[in-house]
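Just one chain follows, in the form predicted on its own, and it is written as structure tokens.
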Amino acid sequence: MAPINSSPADDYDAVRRSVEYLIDNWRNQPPLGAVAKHVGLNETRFQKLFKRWAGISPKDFVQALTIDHARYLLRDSASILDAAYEVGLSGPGRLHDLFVTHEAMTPGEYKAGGAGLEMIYGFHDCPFGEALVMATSRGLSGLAFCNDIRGRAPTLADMIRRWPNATFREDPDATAHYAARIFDPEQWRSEEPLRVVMIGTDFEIRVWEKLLRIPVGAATTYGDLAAALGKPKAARAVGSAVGRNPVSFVVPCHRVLGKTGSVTGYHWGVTRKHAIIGWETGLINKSSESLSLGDFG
């Protein structure tokens, strides 16, 4: 049993399981003594767990696990990706959305695999487990997901493959204030944008910044992404632009789905996938009973 001052990740574990639980037998719509007996927790303290994890009830979450969530979500998938990107607060959607400023490294950067480069880390507890930060001296350039198993190395040693040739020195004091900022929604803020580095070929980079695009509570699918770039028969070249995203969650390629609205494959793991959406899900709740008419304009 969690213990009552659980830290977010001991609460991520106990949800983690929870999620994988409600993935497979969601279809039963499985009642919530099933799903806290499955975590080994009581009723009672698996609801408020789960509430302050996420925002919403176990019941609410099953929802946005169902295809109806996820048509929802993909309804104007085509349209928020042609549109400009907003950075004011258009609606609940953008009120939690995580403001971000980008810019890119040189080609000849990218090609000499990091070479002169320094790169920061460390691991950090957040809503979704651990997770690993980088960032260089231009800002956050890495943000990856331990396994749950395996830990930390693995995660690791498939960031640093990314960029062979450069510097990788851990200094988890440094990387903190970046954790804090991605994760504390009450910390996104468009006036203090978060700085991302983006490392990659030219198409990665092109796809990465339409995923800026998507706001929280929206979706899109691999081909629209293909379509918007211009290149609509390149869905699979998308999609594995996607799966190299080294920036997870900032860079949202979790709110990338199949075209039937399908959540697909997810380089962190699909229950992490899941888990994310379903967070996501219950900050667009929040977001939406906190505000009156008058914040609309």
Given for the second form:
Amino acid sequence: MAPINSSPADDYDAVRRSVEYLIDNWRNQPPLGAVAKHVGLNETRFQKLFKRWAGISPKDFVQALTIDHARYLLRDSASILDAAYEVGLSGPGRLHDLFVTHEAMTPGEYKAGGAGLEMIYGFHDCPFGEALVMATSRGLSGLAFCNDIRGRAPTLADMIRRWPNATFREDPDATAHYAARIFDPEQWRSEEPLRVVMIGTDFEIRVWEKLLRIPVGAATTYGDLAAALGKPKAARAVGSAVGRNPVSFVVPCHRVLGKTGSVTGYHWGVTRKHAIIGWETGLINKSSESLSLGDFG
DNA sequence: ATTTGGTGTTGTG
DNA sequence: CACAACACCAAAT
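Please supply the coordinates for the form predicted in complex with the DNA, as a counterpart to the form predicted on its own shown previously.
Starting with the chain above, the whole complex follows.
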């Protein structure tokens, strides 16, 4: 009895467990049945669930976890952050999520104006588990993920700690539309961009602005990001700043990889980083089916 | 494979 | 002001 209305959120727990398994075992090319067994589902049921969630088969997903695929994502790492790339000279030219406008708020401004700054928040299902969405009247200010076991509280505490002078009010009815839109690629439109407010230090904001230039289906490295900021030796500082990005997924910190293509840390768990990268690979496959763009020639 | 040394920025005291 | 921490990276064991 397959559930009729099963959503990506319902599927994520099984997907997460399979991704954990695949991260440990992809070298051995585990057969589909072994993965299915590990998550406690029969083969066909697992296959369908996975395809529904990722848009691609488990086999293609395993491919998306390999170092080869990571290197493919990095193919234009340095140029991705250039203006020329954005104009479309060398870029994929598709699914470039310029669906975000942002404004920055430095700590100084925040402190001065922070007296009236209220954040509303709500928890919402998404393809990567339960998400915490936070917003000010000026736009989306935070997006975080809940721990699979420990639940909501640590995630909320993590976010509240970042803005000690703000006030917080739970209002899921007011944040629901953010979640619905952010995780539905059909709604990624540049005509009516998502408003994001970035609250951080000057350096952090410069790093996060760069992240917004990385399209779906591409990735860059900490080193190239540092170079693009004019500080070629600051890879590690960039790593710290990327790690403090409060608006994960929307500001795509998951598209920053190590120089070699290794998937390095993720504030919300490396498993989740892999899951997001694989899920986005599914988007690319879907869009190339309909567009059949023969680029990268 | 693992260790070591050089990095820039931030948070803490 | 000093110092530790960090989602890095290259060079040397």
